[in-house]
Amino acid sequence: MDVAVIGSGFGGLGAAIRLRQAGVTNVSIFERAHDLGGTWRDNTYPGCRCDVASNLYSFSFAPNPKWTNTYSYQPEIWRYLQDVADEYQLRPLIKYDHDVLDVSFDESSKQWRLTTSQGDYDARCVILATGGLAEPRLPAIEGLDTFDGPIMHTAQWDDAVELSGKRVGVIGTGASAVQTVPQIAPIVSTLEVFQRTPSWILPHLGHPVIERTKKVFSTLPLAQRLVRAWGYWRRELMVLGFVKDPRRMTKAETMSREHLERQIKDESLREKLTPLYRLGCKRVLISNDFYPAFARDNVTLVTDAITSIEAKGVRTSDGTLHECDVLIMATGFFVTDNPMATKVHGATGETLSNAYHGNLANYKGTTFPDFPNFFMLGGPNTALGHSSIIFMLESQLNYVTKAVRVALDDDALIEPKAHIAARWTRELQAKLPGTVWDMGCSSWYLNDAGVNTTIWPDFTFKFRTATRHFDPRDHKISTSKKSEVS
């Protein structure tokens, strides 16, 4: 095949739409469950939803006049990937139960080999678009395997465990467990949330939307797109306190407080809920019911350090046996650690995985030397702390689309020149010392040296226009007619 993109999310589904749109017919997405969607396909926990709002959250050219709440739940942006994947008649695309093991460049045949739960296959180009929220992480605590009952991470949530009248114990408080709490709380006999850091949480301004907007929007494309707009701008104006000057964060920070002051009452628990660190170190929340979830009589927070997991329960720093008949893991993902990128090997045998511990320079977040004609959405520091992913995905497919382009046309191998990606890649990381990131706080922009490899420490509309255009000069073009283009 011309192209094999791995993933059906949104990076995936909106890689197979541009690259349609670009005369690019040879494409096959590969997905590992039986159903497209990614993300938002796996987490069905209870009250998972987008924290951007939908206008934001969705493709540029797929606009969705429909949303039935400013920040729409998982159920309906699933049935929202569904809807376009129809629309734009990708289904015949994608191979579905195919497991990808192994993605390695064949130097004879100069095509990549990618080896499958069903059987191997070759692609002229790869674009990797499993992105950072893939694979859910259990954290490392002595006998978690030992626990009787269920345990089961708030990504991988199963509807057969039976929560109603039982003792729940919730490890965590970012943004599945501020979802999953409220929801959880009324039917479950006690919950016990184990909290290691608390978190920055603001009001959630989502609502309803009414049926004459919904009307207007269907009406008049342009309305929703204004409405987009301000939303983008808006969120624009976070990065003068996450990047120019963290101090700005003050406001909010205030704002915070004032939101956990009017929720929660008990002084002793409002400190234990109260962050140390500048807000936006680490993912900022927003929920209007996780604080109220702690004035129930039947849950309580733990701030003890988790010493082991035991048979019956969660035991704690300071001795205590926390017993539990169900255990819900809500500690995230790998992401500067994702386990794809140890699978997929460049042209030298080195791994992806590199480009996340240090070791292997980037251009753009997409490409990477010696990985000729490969291509990965959501790369390494183009994920955002402030708004919304899928502009940065739309940002990349410009540069990808056109780099297919001229890898096809011109039966090229196209890969960023090395010295180039290391000014790239130095240069950036230039920019992360004195930004909200790099205020002593641990989290999962960081990879274990303690270097954000997540996210982009800039405005996006900067991010647009450094992706806008390919240009030849920036990359190592070897074709069968001539070994290298400059």
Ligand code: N01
Second form
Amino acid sequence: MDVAVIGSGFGGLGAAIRLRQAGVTNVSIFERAHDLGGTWRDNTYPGCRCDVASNLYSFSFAPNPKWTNTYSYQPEIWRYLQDVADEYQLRPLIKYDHDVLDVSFDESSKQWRLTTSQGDYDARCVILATGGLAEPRLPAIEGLDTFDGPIMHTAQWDDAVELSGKRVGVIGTGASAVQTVPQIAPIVSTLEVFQRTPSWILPHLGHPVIERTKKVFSTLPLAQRLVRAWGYWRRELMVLGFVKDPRRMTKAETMSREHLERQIKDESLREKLTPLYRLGCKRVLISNDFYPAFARDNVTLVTDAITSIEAKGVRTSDGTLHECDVLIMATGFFVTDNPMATKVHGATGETLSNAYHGNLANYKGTTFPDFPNFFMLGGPNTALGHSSIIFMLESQLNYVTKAVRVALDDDALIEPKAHIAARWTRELQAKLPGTVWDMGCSSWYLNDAGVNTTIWPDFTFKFRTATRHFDPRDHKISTSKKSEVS
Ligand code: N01
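Hand over the structure of the form predicted together with the ligand; the form predicted on its own is what we had up.
Below, the chain from earlier opens the complete complex, with every other chain and molecule after it.
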């Protein structure tokens, strides 16, 4: 095939659409699951919702005038992706139940060899679109495998696990936990929420969309585009605090503290829920119902450190055994240590995971020296703490589709020049000191060495500008006609 796309979430579907628009049709999408949709298919835990407004959290070329809420819930986003797949007739391209086990560049054929659970495939170009939030992380807590009852990660929710009337423990207080805790609190018998670090939480402004608005968006698409643009630019202003001067976060911290004070009257509980790091250092959360859940008699916040998990429950550092019937792990994902990256090997055999550990330079978070005709969506330092990842994916796709076009038209192998990629990576890293992610908290944005290899540290329109074109001068282009064009 000309292009193998791995993953059928926003990135993979977007890639297939943009490639087709660029005239590239010999494309297959490899999907390990039974259905398309990526993280929005997998995360079905109660309350799962996007914390970016619906109008912005969608493809610019496929607006949805029918969003029922200004901040969509998971089922509607998943439905949206399915509708997009139908509208653009992408389903025939998808190879379901194909788990990609290895992706290696074959020097002799000058192609990529994909080893999958259903056989091998060769492709001239590969677009890796497996996303950063695809591999659920279970914490390395001693005794985890000795627990007697069901253990469920939020991203692997199993409706068959009975929660009603059960003693439930939730480990973690990040984005997934704050959404699911309020939903399950009313049905369980007791709920103990194990918090290691409190999150900054701001009021949620989401609300249902009235019929008249939907009608206006349907008949006057420009109106929806304006709302989207308004939301985009408001979010861009946040970069001033995240990147340029984190002291600007004080105002949002005050808002968050007031939110907490309004919702939690108990002073000692409030203290436990108050973060002691700069707002933005970890992902900022939005919720109106997480704090109030602790007002319920059956919900307890546990802040003593977890020392082990035993057959009957969770043991904490004060010696208490918190007995549970079910454990829910709201413990996030492998991001900088995503297992998928260890399965990709470039022309020298080097693995892609080095890109997250300082040993492999990247160019615009998308391409890598010695990885010819290989493109990564959502690559190093392209995720966002303040806006929509879809904007970043679409930006990358501007560059990727143009590069793929050149690769196919000229029968060429394209990769960034090593010194150009090194410069991009160096300059990007030079922007990080003094940003909000450099304020001493731990987060999934940082690799083992504490370096942010995840978040884009600038305005997103700058990334859009950087990826607008394919610049041949920045690339090594080897063709069968000429050994090296540029
Ligand atoms: O995961 P997280 P998440 N013992 O990594 C705790 C997206 N998302 O699934 O902070 C005890 O944020 C950990 O504690 P600490 C979004 O990008 C979006 O919630 O490391 N606790 C933390 O509290 C988001 O950021 C949406 O001290 C342990 C929690 O587990 C990303 O997904 C909704 C522990 C993990 O939080 C991930 O969110 C959901 C241990 N050993 C997800 N190990 C929206 O759009 C970890 N923790 C709203």
